[in-house]
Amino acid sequence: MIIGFIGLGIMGRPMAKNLISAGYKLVVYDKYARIDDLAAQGAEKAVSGRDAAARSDVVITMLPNSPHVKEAILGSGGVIEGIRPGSTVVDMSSIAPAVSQEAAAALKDKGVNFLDAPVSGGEPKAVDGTLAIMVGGDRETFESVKPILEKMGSSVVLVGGVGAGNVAKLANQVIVALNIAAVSEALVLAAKAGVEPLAVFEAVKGGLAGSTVMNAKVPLILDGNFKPGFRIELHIKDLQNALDTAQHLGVPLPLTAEVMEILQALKVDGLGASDHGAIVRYYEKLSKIELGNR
């Protein structure tokens, strides 16, 4: 089986490397990023999305947002112009569910299967191959590519039909953003009260307040380490997709809207490229206190 991989940025590159390490033959393409390191590991270079698709049985896309996915799959020189009937496209980008459904419908007319399969875990889990992968599409197509997905993730779950994967990812991003904000509020409160934030973290992490988000982010927050695992500007993109989807469905998301404003304020302060753990900086600024080592 030959896999075309389009989108080789912070997430896509290590995901592609894990597939190469697992023994898959890859044809790779990125409009902007260099791919020499992947070619050195045995991947073949493509000159366009159309070229990558024409040479592949399965095409994986891993791109920043909805417009990039539409361009790569449905645009001029895109996947839809080269892919063969019976092939499968797996879009692993985090985008609006409606765009997944639009791409799926267009590809279905050409006899091509489609799954939306966004991921959670950020760059560290992309490198380790332990991403959580949320999949939307029909079960037969899912089962046919599940072994490929399992080389990139430790959890691969079919959520529902096309678009359901991205709905699950939007839910994930809402939970993560609100969790980081809650942790930030709590730790700034503790520090302002004269209680060591690390001690509070150690005291509560084993109880009901404990979470994977808290365990991952608090050590970095207290160390002043906001090197991006997942950038604020990308979380803004995901929450905007969540809010747009919610508006279309008539679902109020008041807490999500509040955190969105916090992220936007941080972006204005020049922190858009920082890790989303920098949400704590918003609360620090308001309370005139800093946590940990800066």
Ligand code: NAD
Given for the second form:
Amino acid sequence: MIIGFIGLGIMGRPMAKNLISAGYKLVVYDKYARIDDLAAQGAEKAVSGRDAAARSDVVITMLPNSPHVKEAILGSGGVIEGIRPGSTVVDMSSIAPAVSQEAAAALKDKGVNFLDAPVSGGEPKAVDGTLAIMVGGDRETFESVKPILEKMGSSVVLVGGVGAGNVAKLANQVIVALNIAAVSEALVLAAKAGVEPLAVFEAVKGGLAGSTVMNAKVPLILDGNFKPGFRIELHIKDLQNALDTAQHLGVPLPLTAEVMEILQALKVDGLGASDHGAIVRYYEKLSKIELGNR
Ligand code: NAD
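Can I get the form predicted in complex with this ligand as well, since the one above is the form predicted alone?
The next block holds the full complex; its first chain is the one shown before.
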């Protein structure tokens, strides 16, 4: 089994390394990033997406957003020009579900299977091979590549048909952004009321308000540590995909739209490359107070 891997950035590089460690033969391609370290570990270099696809049985893509996926899979010199009928493309990027469906339809015409399989967990879990992977596509294709996905993730769930993986990822990103905003709003209120935010966190985290997001982000927020993590500009990209998808479906997302404006304001303030925990900075500015040590 030969795997083509396209997009060796923050996430793709450690994911590809885990596949090499698991014994898979890889053919790797990135339009911009150097890939010498992967070649040194035994991966073969490809000169284009077409070249990588022509030399593989399964092609995995891990790219920034919808336009990059369209270019790499459907564009000139892309995967679709090299891939053999009966092969499978697994796009693990977080993109608009409609673009997953567009890629799947174009590949189906060539007899090629497609899954969308975005991930949650960030770089540390990509390195550990413990990502949560949410998959859209048909069950037979899913079962055929599940052993590969299990080398990169500890949770691999088939959510529904093509596009359903990215719908789950959009839901994930809405829940995470709103949760961080709610926690920030509440802790600034506590601090303004003269109550120690850390004590409030300790008091509420075991109750109904507690969450994985709260446990992960509040210690960093109270430390003033906004090193990413997950960058604000990536979260803007995901919420934009959520808002576009919702608009297409005629679904109002009032809270997502509000948090999107908060993220945009933080980007204008120069915090686009900060961790999304920096949402608290917006609330701090409104109330002229700082939580924790800066
Ligand atoms: P990244 O920008 O670090 O890596 C993307 C790579 O794709 C880069 O190396 C770039 O050179 C390459 N690339 C871009 N266009 C290309 C093309 N047309 N052909 C070939 N290569 C191309 O991004 P990342 O942080 O690895 O994120 C990848 C995806 O995973 C994104 O959709 C992101 O939202 C998602 N994600 C990221 C995180 C995170 O914490 N970074 C967590 C979960 C999900």
